[in-house]
Amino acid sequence: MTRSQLRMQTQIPQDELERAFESIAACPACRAALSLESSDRLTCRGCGRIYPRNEGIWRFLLPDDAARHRSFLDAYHQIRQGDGWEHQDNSYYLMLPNVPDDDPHADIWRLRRRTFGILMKHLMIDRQAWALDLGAGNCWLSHHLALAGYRVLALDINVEGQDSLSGGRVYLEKAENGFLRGQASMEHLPVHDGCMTLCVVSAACHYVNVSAVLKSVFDVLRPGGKLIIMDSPVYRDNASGMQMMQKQLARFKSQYGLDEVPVEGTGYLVFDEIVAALNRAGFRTTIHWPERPGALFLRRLLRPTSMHREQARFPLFVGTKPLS
């Protein structure tokens, strides 16, 4: 299926995509059904707990998972604005993932749009196809499942600023294929199991535990349902990616005073352990690779001589969930 046959999708109305989401909505805590008590409340008929929508964005992150990762967060707005993550102006937003060739991170996203474009040769869509998109940062890639014509809930931790879930206002402003906004831990998932088509982890599986998320992804994903981990950068050997912490640690601390990033993942994969992670999960995993032509052979080539660490890699990992 091509790009602008995608776009041909039916679009789905907002009000239609919120009622929908009502019958999918489980408690992260008890797993329990939520019933829709008002426009902006969901209340669990297991625990009673209750999950307001503040500002647009349903808030499902449990107090544990809040006090647990509040130091990384703490230090990651600091990092990511310093880094010039943020801007103020939406059209850069509405651009992604193109941006101009003189972009702090053009070549970060020059590597986005090579996989993002494996990413859409992957798409089996249905109008009642759910997705998530787990670790959505500023909404980017949620905009575009939505207008694929996925039903498409968004869930990341942040909420604070243009580079989090309440950058996403900007993609619902244009009154296009809408989305769903959560604050949700990845390990706790507020969506039934088997009612997932789809879940795309974008830059982000590195800074989680592994397990835990494949687990909490493999529950939720109805049979025949697909995992895509993609935007991580991976190596060989825990060496190579031990070598690349250490020198961004360093960074940290001479740029932000930082002594330390509490992410609970590693910060980088290694190949063969997220492969395997994907196995003992339940999963049947695909791999696929974004470098252009050549490139695999120049990076081999040129290795023995090289006195610098292994460059990390970028493929995408796809998991399908069997149908039995």
Ligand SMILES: C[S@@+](CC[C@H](N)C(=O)[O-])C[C@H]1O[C@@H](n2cnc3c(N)ncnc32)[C@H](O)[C@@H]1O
Contents of the next structure:
Amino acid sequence: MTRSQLRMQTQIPQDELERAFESIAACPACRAALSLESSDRLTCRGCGRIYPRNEGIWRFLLPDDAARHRSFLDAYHQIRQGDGWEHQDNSYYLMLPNVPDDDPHADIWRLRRRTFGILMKHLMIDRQAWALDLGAGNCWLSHHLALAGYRVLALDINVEGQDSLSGGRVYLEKAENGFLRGQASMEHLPVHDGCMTLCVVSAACHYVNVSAVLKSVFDVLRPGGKLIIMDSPVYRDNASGMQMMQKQLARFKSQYGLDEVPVEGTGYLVFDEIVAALNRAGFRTTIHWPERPGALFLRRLLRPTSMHREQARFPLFVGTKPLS
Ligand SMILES: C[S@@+](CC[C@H](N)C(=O)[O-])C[C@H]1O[C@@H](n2cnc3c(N)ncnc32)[C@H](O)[C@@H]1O
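Any chance you could show the form predicted in complex with the ligand after that form predicted alone?
Once more the chain from above appears, this time first in line as the rest of the complex follows.
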């Protein structure tokens, strides 16, 4: 079967996606079902809260979460814009994870193309399968998951500018397969328990309270469903992660005048800790390393002895919710 025939077969009309969403939508505050009152308004059947959809994005962010994340988002916008992550050119986003050779983040995207390749091998698709892209940013990965045949809900707290859920518009205008967008915090998911086949946290797990997020993700996955954590910097040794963060914070201070970036996570993951947290949450976990064989040995060999601090690695953690 050709690629375009496969896409035709997995294509999900946008109105079907919208209708299907009502059956999985839950109040992020009280967990009761939501009713679609009009095409842009969901109402909670339990507590009566109203969730509108503005500019194509469902607004599920609870007031306490909005207040909690405000100063993180202010700092995050400043850093992302200053570091050249935001682009005005639609074609840049449509190519991701491919970027031009002279892109300031070309090295990062080279690695991300490899982790993306591993992710694609773990997809279990049937036409009814729902996926959450958590901390979706500009929705580049949501777009690929939708093209692969999932019904996708992209969630993020950030809705300002091209580098946020708002930027997801670029894909929705172009793509054969659409997806839905919602402003929400990963700790308070706007979907029912047991309805997700896949949850992906890509380049975002190091920003969050890991145990709270693992619990909410475990609850919304169906038995046999998978959580994939990818593209977060991982260290064997906590001290190496702290050292990296100190360097980052010194740069943010000198470059942007920021005294702190009030992030809820540590800014990195520690290998043993994340594996233990996944197991505690109830997942069966496997690890997948994106480096080519021998690459790590070569990297150590070529690095001057003065730089022999541990380098971050970027494994994928695949957590499966047991069948019973
Ligand atoms: C580096 S970006 C990654 C974006 C995208 N997933 C990717 O692969 O390029 C991290 C994203 O995580 C989001 N984020 C941070 N904390 C979050 C939380 N508690 N709930 C939801 N999103 C969060 C940020 O707003 C940001 O868009």
